[in-house]
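Just the one chain here, laid out as structure tokens, in the form predicted alone.
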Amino acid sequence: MALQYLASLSHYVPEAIMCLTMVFLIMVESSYDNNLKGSAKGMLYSTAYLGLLSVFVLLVAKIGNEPVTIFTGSLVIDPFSNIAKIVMVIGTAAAIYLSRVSKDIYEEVKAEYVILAVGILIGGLLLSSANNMLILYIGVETLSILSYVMASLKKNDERSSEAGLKYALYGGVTSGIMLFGMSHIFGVLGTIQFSEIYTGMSAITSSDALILMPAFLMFFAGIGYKIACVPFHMWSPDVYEGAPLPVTNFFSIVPKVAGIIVIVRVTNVFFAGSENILKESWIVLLMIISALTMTVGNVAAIGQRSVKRMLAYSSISHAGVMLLGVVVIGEIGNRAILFYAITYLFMTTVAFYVTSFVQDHYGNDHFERFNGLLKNHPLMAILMSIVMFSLAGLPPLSGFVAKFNILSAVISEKYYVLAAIAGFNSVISLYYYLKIVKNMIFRDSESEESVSLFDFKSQAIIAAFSIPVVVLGIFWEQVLVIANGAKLFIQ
């Protein structure tokens, strides 16, 4: 048995590795005086992302392995999770170091944050990997947990503290639904092994597939409270507008990845060989919330005044987008989602970048902050616009490269109407994302005067992270090639 779990060990390096350097952190942090600002603290982030680096490149090296369980087939170790972890490192360093710049934080409690962060994505990596029940929940729950505190940073502003009541609350809610669910599925089918699970599937009675409808629902309840798809989606503009804007960012890509990792796994796995009630029902549902989640989700984005509420909404409909792909069951669907996840990292990135920055120097994100952007820092309203056009899925850029093989995925499945509508709601985008276009060409600005933040060592990065947002609308073949290489470890 020892050996077994040294061995097990042996795959699990990045997030041993993560754990570490949270443990570091944590040790850097209360080795600094009290009084020294947070951006002066520049061991705790080389600390951070040392860590962060070794384990994207191990991450990277292990992508081609075969799969393998580990610590008694908990856990999975395979090409999918991988591919999905290196999102959710890229999009942590992205964040942190947008924390160590941002205004938005106090600077007392930026390394609080970045510990934060680290905590978070190791709840996330947890969940990439997960294989049964009870380790699914525990990488909810550190996921969770460590998010609430993160989004009620900002202790002395009241609408930060709001944000990270309602977290809690809504996230309390959906934990306990979630877990009384999974109770239920315990109860039926007697395991919490998704490889029994998936052999105890295929011999349901009808009596069983009554108890188990409902009870799947309430526990896709605590993962769609985690990707923001409806009807869990009501805490996420004002816990995205309340919270700083650092932590708006992260909460973009992070949690939302790995939630739609889990609900990608546990489709495949549970509902890929069986054809029976509970099948057709849980597609049925995947269905109605992906079409609610993208069309309340850009119709809720029409009428914001502030680009981070905007940007809070735009992320609900690429959800729902995502969810498009989680219906497709198969690798078609896999790799489709793959891609967009990746698309939309570097997206969701340039975008808050960039609303940071002018939120930083205005003391607020409306659209009117942006107007003549171009004249006063044309590199950063060219970029911006980019990300725009990438977002609402125009050709040739990434985010209509992405769109583009989930409708494909959903088409070849014959969903037409599922099609017509994530085309639909791709037009009702456009408004909303050209709105700020509109103001950065064809407004006046309002001052003659730089946004100071975007210095050369800032405008580099934002050039750096926008660069793959118009390379991959180009080759993207090569990078589907790998997504298509990323199977889905099915035991």
Contents of the next structure:
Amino acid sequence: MALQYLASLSHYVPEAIMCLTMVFLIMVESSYDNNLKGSAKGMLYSTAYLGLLSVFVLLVAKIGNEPVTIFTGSLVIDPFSNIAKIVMVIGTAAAIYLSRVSKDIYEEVKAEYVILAVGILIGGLLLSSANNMLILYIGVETLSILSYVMASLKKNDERSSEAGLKYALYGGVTSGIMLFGMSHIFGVLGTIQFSEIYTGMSAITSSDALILMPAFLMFFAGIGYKIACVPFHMWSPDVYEGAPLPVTNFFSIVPKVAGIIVIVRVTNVFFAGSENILKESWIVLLMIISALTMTVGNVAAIGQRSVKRMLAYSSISHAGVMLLGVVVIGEIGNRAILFYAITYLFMTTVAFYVTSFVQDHYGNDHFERFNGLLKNHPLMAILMSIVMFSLAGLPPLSGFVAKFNILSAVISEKYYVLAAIAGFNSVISLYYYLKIVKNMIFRDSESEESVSLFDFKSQAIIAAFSIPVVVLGIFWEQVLVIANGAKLFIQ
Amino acid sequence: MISLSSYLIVSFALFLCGIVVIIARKNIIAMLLGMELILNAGALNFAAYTRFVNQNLDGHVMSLFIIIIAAAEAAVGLAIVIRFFQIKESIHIDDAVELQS
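The form predicted together with its partner chain is what I want next, because the block you gave corresponds to the form predicted alone; please supply it.
So here's everything in the complex, that chain up top.
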């Protein structure tokens, strides 16, 4: 038994390194006084980056490995979750850099941001390889509880603490509802292991199905709230607006990707092996929710004045598009979701970076603040335009390829109505994405003097993050091959 | 002998009470209490199902973890409420209207 655990631990090195990094960060943070300066701060950030880098390297080295279940089957390390973990690690590293340069986070809580970000990443890693209801619940809660703290990071700001409060209340209630649903699933199927649920699902009677249907609905509420899909999305714009910008950037990548991955795993494991009424109703539920999520996100984004709030709604609609891929239960859908997550990471990061620097300079992030950016910072304005076109899904950028993959997966299953809804939504989203482009290129800036919004290092990083947005639009086959090799471990 | 269905009825009643408290009460502390009721309904269900349906330990372990995590969640929730109270001098949910567009 002990040997078996030791062997399991050898597959669990990335997560262990992340935990050690977090412990070390807490020790560094607490051993210096409030306003970290000079070497102490450098030490903190270098620890965080070192931990993230080693995890990244370990995960990249694992690409293509055979899936293994560890810790008596409660966790699964498969290629699918591996790619998702890489996305989350890059997203965290980018968010940590943004928090360092952003003025939206108080100097004395910058260290706390790093610690919380690493903690949420641990939750995300746990969640994406959960193969057991207990691990799923612990992962969701690790992700959530730290997120509440992170949302209210601006301690003396009314809006930030209100955002944290709303997040905590919504989150607590939905995770409670999820738990109640899970307890009934446990009662009917008699197990919390996904592998046993997989076999149990094919042998359920119709009276079991009657209990399981509302139970699965409740179960979905908990995960659906994490990715902010429509009936549970009310918290999302408020939290995204109230929280400081680097926090918003982080929230729109790591918890969202983790949530999508867990929905993919649950859908594929629970419903792949059986044809029954439960599977059909789950698919219908996902279809309705993804269509609603896309539409509501896009329509609500149109009227926004604040770019941050607009990006929050747009991230809701992107979650809807990713859910479309879940509807297609099978490899083709999973592959499209992974590709979408990779491109979404780069696009969102660049959009938030540029918004953050504009906001730091002008004090707010309304659309008018982008006026005349082309004259001041031609490169940044062009990169932002490229990212906006990509987010809207125009060829030849990566956003187009990602959307195309999802749509082709949906069409291969003959869900034409869903595909049409997704197409319409792409058109709607063009309106508000192009509003920024229009403001940057055709409007004159409010003041004549040329202001310097970005320093050289930040420009270089923004440029580096926008390269994949373009490159993945042209050379997408290689990445798709990797995503295709990243099979989900079913049982 | 108390049967499984009695446990399920009690836990469902707890769950409903929690939901009603969350919806009806405007006091944030009361809402946190409602949250705890919902979590405990889940924990009770797990314990009851383990006792009556399948005798493995999964449900008990789950209940223990729920208790621990609920405590953590309540701690963080209360900390945020205290911060909110220091800023707004109120724990009424209707005062949290800063972020509505």
